[in-house]
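One chain comes next, on its own, written as structure tokens: the form predicted on its own.
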Amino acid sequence: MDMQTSFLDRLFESGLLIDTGVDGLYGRSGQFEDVIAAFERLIDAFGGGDGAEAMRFPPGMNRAIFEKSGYMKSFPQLAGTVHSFCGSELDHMSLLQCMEVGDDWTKGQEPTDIVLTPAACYPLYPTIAKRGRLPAKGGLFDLQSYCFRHEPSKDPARQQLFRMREYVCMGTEQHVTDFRQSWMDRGVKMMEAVGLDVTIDVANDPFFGRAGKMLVNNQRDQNLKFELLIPITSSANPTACMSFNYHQDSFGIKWGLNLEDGSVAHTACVGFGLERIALALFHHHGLDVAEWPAKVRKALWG
């Protein structure tokens, strides 16, 4: 925790991150954003030739789609909903009186049809399902979105609102597992290009509750999730900066994703935690971009 707080304090002092008074919710400086933009161009350099269809969804998604996704069964502790005031003028007066005396003014808020997007790919699956059957070659999609996960922390690499860039592949089991392996290889090369030492290891999601333990074991035993790890605030517990996920046919069944021959599509995705990668670069190369190694600067800015 001391290392996390120390790095966070340095980021605040340098102005790279801006303190909002809420753990895990930060403003970013122009220089921080420039590093993220440069790294996204590097992602494009490695993946742009694959012909992915680009889509950009907002950081909020349809609540009914969210409910159907089953996210609340596995990660209720991370979810965020959007509530709004829907009352009368009298209710408004009561709300203002609550605020004036320091009482809980949020108790009158009602849920809207929007929830905060937990992962960039969640709105994609129903969108593609509406189109009908996928072509025989499957589908490849390029996504980027702000995402929300309710896990406040002093660790600057564990933010509550963060950006995720993803490539999502839909097709046969062989097609999507080959896609995942190719991006595991690319991920290592990308990080080598920007001077970061990484390891890739089998991983699991933070499934909730007693039933979650079985899901964790199943995910690890079948090697469904790998993570690319980089030390940021801890060498003993490096941070996952990329993930490589094979969903089998679970999303295909849930959303009705079928290939041209009628078979259920398998899906896989690779995700880049953009803030985490930027933080890894600042941690390893220093807080002044002008002093970064020439090789790293060339890889990012040419």
The other form holds:
Amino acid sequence: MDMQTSFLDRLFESGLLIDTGVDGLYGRSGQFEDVIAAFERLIDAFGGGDGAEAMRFPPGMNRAIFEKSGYMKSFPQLAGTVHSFCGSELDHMSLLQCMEVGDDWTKGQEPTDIVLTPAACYPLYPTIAKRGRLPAKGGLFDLQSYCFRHEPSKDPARQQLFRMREYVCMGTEQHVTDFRQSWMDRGVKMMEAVGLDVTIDVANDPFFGRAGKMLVNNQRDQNLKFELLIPITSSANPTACMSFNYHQDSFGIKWGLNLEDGSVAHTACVGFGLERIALALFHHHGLDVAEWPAKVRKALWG
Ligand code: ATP
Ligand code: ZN
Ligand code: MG
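Show the same protein again, this time as the form predicted together with adenosine-5'-triphosphate (ATP) rather than the form predicted on its own.
Now the full complex is given, and it begins with the chain already shown.
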């Protein structure tokens, strides 16, 4: 049995995660949720003074916006779409017949206007663009959403439906890169406060296919993405628990985000993987929260 399986099994046995029969799709216990809620309050404590505008979108987003985002160019392998039965009574009969004999009944499902949100910030950009030009001080937004990625795994830190808390900044290049740097510093301090050892490293996304290789190199060479890594399932390959992305002016151009003087906005986003952070805490301090170091409990629950 490998390490990954055993940590997942221990999480199931303790009830912290609840097996649904699908890899990467888990229920969570009240205790697990309480850790996430406490960590979100810590995020609020660090970020609350910045005056970010809070918004919450559901875990499904407008398909037309998703299409325009270019997600299918970069990550077709991760995307999830919502399909529904839209047929007649006759179609329903053949659907049930199809299910009865164990044939593939999903072929008749038709796409809806909704796709599953791949990252918490995707619905934000067109929403803000609709408002018109950004004020001189730029824009700062606080988001949290369940996100879907089709990457089934036995690694409990790689789930298919998980929550991402994000701050998104829009403004000049200097403004948004300062924002990103300040969250890299805060991220290290926050994890230190809860007794987790971290490293920060440049990172890249798994852009699909041969054309994607160029995007990977570009992202790495230009330091567009950093990750805060914490050992969870392997100390040789620590897990990204936060990511810090600088999009340059690419989203500004795509969505028509402009500053007060008419120039194109630069954007950056900082994401917390909430399940991963909870799992890092359970992995490091043990599955029984009552046994966690007093310092960690105090940082989380006061
Ligand atoms: P990885 O390299 O591990 O696949 P990522 O680079 O794809 O992570 P991002 O796209 O930057 O991750 O997403 C923001 C944050 O969401 C990550 O830093 C991580 O904490 C969390 N996250 C990403 N994918 C998953 C997943 N499959 N399960 C749980 N959390 C995830
Ligand atoms: Zn984002
Ligand atoms: Mg990934």
